[in-house]
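To begin, one chain is listed below as structure tokens, in the form predicted alone.
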Amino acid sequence: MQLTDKAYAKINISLDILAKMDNGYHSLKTIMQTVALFDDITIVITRGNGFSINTDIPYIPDDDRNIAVKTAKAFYKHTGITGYHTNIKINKSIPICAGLGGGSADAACVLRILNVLHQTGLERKELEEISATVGSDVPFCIDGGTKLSEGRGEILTDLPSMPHCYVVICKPPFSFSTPELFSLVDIKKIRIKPDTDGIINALAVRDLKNITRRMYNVFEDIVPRGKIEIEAIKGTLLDNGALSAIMTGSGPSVYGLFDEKSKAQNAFAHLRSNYEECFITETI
């Protein structure tokens, strides 16, 4: 048996830190939103045991270190379904380590196929909870959307559909490490934050003008290096009509959200001059 489907990627429409948990982690405030961004996952499954993965990217893993993998395992122990050989494929198209979720994704694109492949029936919030256990940005992407995403990232709200508009992404050629940004963060000097309520009242009366004023990632004053050429992308961005621009996730990749195509496609000709990681895309 065999089924394809797209793993689509997410931008942090806001993301606040609010405390270093008991447990180590730190507990996040942030608004998700799917972007039509993909990668394509295909699995494969045949009578026998164990698990192989195919990349078109040579140096992602292609065993037990690939989320992919993790989350296949983490189906099968908790439906305790057995005997099969599975086989997962990954055509990437969503970046890697740019704050994009396409690992998240395309985990999330794993669970929602071998739940239709093995006619198993999970709901999403099963699924979400299976999700969990192999990351924190997983849970939103089952679904995906637009979501408050809260606590290490598996207390989900459905909020107001994010209205309408074009997206431009732009990944500069650098990466930052999540354990090493999280390492850097100190609660107490955080000096701006998100308006994550004014966006989610925003979200209520679709009005994407307000949305753009309040929104912000409060990594952007915690990157470790590289800030110059995220203000020089951010700024780009802006001079071509974006309404807002910020970084997503743990970075690098900084994005703008416009409401003409025109505008958006113009942004994106002046950096793919520039930057071999650039997308124009639209939310979902």
Ligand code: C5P
Given for the second form:
Amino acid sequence: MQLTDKAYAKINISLDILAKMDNGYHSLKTIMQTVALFDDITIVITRGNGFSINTDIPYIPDDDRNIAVKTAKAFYKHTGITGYHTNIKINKSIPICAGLGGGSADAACVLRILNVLHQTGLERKELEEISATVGSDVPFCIDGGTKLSEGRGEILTDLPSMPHCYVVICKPPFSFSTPELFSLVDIKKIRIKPDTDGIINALAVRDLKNITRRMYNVFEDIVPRGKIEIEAIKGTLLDNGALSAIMTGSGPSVYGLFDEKSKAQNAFAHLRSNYEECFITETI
Ligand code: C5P
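Given the form predicted alone, state the structure of the form predicted in complex with cytidine-5'-monophosphate.
Then the entire complex follows, led off by the chain already shown.
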């Protein structure tokens, strides 16, 4: 039996870090939004045992180091199902280590597919609980849309949908390690914060301008390198009519939100001439 589904990327409309928790994680307050950029995941289950993985990425481990395999194992452990070989095919379009939740999206998609293939009928809440054991951003990716994510990332509140906008994403040619970036956080030194509550109020009345005016990602003040390039990408997006431009997640990708497709296309064309990993997409 086999099934294919789409694993959609996310952007952070706001990202605030509130405190360091006793378990070493940080408590967050972040609004997350699904965008139409996706990886394709196909799972084939046959009688047997073990896992295999095929991707269009040159080297990818087929054990627990791969978040898709780790997630499949968590599903089988939770459900007690045995006696299957699980082959996971991943066709990547979402850039890796980019702040776009590519790995988390793949993991959530694996859970959704296995839930259908094995007819386990697990509800969204239960899938979110399993997914929280493999990564902090995975619970959001189970259902996606527009959500407030708190705690480590596992406390989710549905928000009114983001008004439709075009999204231009640009990943500069370097990456940050998420644990490294979190290790650099000094809560007392965070000066600029997003107005997350203001964004939630603006979402309720679908006021895009008031949403974009309040966006910010506190990681932008923490990045250990590449700040000039990140600022330059933001500048290009804003110069071409972005309503707002910020870094997403733990970076380094920067995105701009546009209310007009032609402006988004212009921004994309400018960035594309300098950066290999640029995308023009939209909120969904
Ligand atoms: O949960 P995930 O594996 O995505 O987290 C990767 C790392 O990022 C964690 O080991 C932790 O160092 C850091 N992190 C954090 N607070 C969060 C999420 C992640 O400190 N809310």
